[in-house]
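This document opens with one chain alone, in structure tokens, the form predicted alone.
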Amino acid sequence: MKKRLYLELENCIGCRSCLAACTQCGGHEERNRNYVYDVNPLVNRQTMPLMCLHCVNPACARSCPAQAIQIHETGAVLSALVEKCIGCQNCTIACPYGIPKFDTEQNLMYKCDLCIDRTKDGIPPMCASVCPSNTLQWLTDEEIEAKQKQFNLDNGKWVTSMPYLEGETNVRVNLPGILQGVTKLF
């Protein structure tokens, strides 16, 4: 059964434990591949984890002349490939997100790529696995379904795809009352 992963943002502390996590991943090589941002910082504390949604096409993947950046079966789009990435940065400036991140010593992009090597086996994320407060969640589409009617979202409110992008991303995410009137995040 295909899970996702479920971001409820109104539920961040800011604690940060999803980057930790994040570094202690298989072949992250100590690098954080998420981040957390504070939404409104002079006036508020509210915060929110920002990572790859894994779009169904994503913009990164179509940018790269040297297709060095792969979709696994299971939808993750994965970092760029060290054999084929020619570091010409396209994927960084064609992602809407900003998350592709260009390492210039090892003229590399990473990003998040789900914890390919949990996460194909059916395990959680690292992210979601130590998340205290239930913002990152891996759930089942019946259990997304679950909380969708749980929260009466209606589809204004509930991220299935991104003005920017054609399709529909692997990550779903619950836009909280608190984003409403925020019109830039970075």
Second form
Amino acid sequence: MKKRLYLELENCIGCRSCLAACTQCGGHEERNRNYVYDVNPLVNRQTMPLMCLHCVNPACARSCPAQAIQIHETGAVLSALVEKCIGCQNCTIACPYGIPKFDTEQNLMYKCDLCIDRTKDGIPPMCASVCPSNTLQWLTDEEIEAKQKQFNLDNGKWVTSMPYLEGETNVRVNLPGILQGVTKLF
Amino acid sequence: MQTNTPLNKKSDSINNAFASKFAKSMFLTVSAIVVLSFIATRMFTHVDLNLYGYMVGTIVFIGGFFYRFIAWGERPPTKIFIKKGLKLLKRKSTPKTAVNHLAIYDFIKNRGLYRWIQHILIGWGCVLACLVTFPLVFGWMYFTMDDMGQYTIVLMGMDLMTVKADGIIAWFSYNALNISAVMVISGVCMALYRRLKNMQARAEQKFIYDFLPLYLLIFISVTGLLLTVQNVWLHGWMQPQMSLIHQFSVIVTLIYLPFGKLAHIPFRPVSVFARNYREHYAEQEEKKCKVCGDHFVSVEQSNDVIQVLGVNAIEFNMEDGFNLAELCLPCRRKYRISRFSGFATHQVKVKEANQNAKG
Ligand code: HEM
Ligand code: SF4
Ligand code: SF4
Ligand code: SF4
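After the form predicted alone, can we look at the form predicted together with its partner chain?
Once more the chain from above appears, this time first in line as the rest of the complex follows.
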């Protein structure tokens, strides 16, 4: 059963568990590859996670001169191959969301690989496994569709992927609460 | 969508004489090898027929190599780096960068001492072996013994030097291949150990991509060493057979090289081009972030990336009038958050914080 990473952004409580979990994935060398942002830092405590959305036509991989960024058969856009990346940083400049990180000392780019050692076997990625607020979930397409029905607003404001993102993505993003005007009790 | 039209449509007769770039490169290289061998072997009078297999293997390898690398060089981003990199080769920092990137691999040391030692052993072991083997195979270098106890090393048909058969230089010359074999075997064992034990390395590895090259290198080194063992201790017992097996191992590796992990060897010099490119154009003019005003990349690279993405029909022009490529990375991330939330996060003058978890 193919599952996807699905984000319900406004559930985020800013605990940064996903950052800590990301450091523990195989191959991550204890460095996290995702982000958590304060939406309006001087006013309230709302936060949202930001991670690679695994674009169907990934700008990072298209701009890489070394073909160091491979696309896995599951659709995951992998981190740079350590022996291929030549350190040009094209990918960091190409990504519409500023996701790839670059280590100048190691002359190596590293980015979210959707925890490929786990997700290739259907195990949820680390960040989704630990998220306590259901912001990050690992769902089948049917389950995502059910969510879509549940949160249907009849006003087209179901924010998953197109046309609200820059391109088609493998990760699905949604913000039901904010768009419905429902105040959530955290 | 843009298409890549060739800039200079020269009707160059040499270029038109060949069906493709591939055919031309192939023809020129093979001719060069034949001519060099002709001169070096004093008109083919010193060809070692035992090494015939290597010759065929090398020719096949060159075919695969050109096929793979011409396809690679035609990709839009690769083409830019190769073209601009060649122009910038005259930079003062080139020799230093090249030594750093291609010979002593400082950046691998920063990934871990273990990985660095491992690569020094494998890389330099292989380079040493090639420096000895290829000249021998093509007859560019050979040994003659005119007087008893004195070897003459002949390089490109000229007498390079005469050494005592039991002297130190002679010892290193006979044993260069054994030394390199020991280096490669130790390095590959380190790599195998890491691939089996280290959870970080295990996460993304595949058999064909990660293990096959290691097994091939071991195969070459072990059969090579066995040749010496048979020679020294077994009076050459079964040596012709082993020699064939060894040849086979080398040929298979050469053929595999352009397609698997080992393809990084001929491609890595582009990392020097990339470093020059970044340094040179950063000195020229830097791009200012449209939101916070920070410099984050050279104007040249920014334009090149936008152009490359254009070739792939990717464009990030926003409704509010700017292109995502004009934002520095933190602002780009905040801009994404603002598009999710409807609140202009990127306009709040607070630096991003708390983004690096300690594992
Ligand atoms: C042009 C110079 C070379 C450069 C810049 C280079 C660079 C690299 C880099 C960056 C890695 C990844 C290492 C890591 O992060 O752990 C690597 C791996 C590797 N290199 Fe090279 N390399 C070069 C030449 C060679 C040569 C001549 C060989 C000999 C066959 C070789 C064989 C290997 C092997 C087998 C691996 C994989 C090791 C593993 O399984 O982890 N390299 N190389
Ligand atoms: S979000 Fe960025 S890093 Fe992730 S696949 Fe898309 S372009 Fe690449
Ligand atoms: S930094 Fe590495 S992964 Fe990124 S585009 Fe350059 S070579 Fe590719
Ligand atoms: S999917 Fe894995 S690699 Fe990507 S952000 Fe989550 S934990 Fe990190």
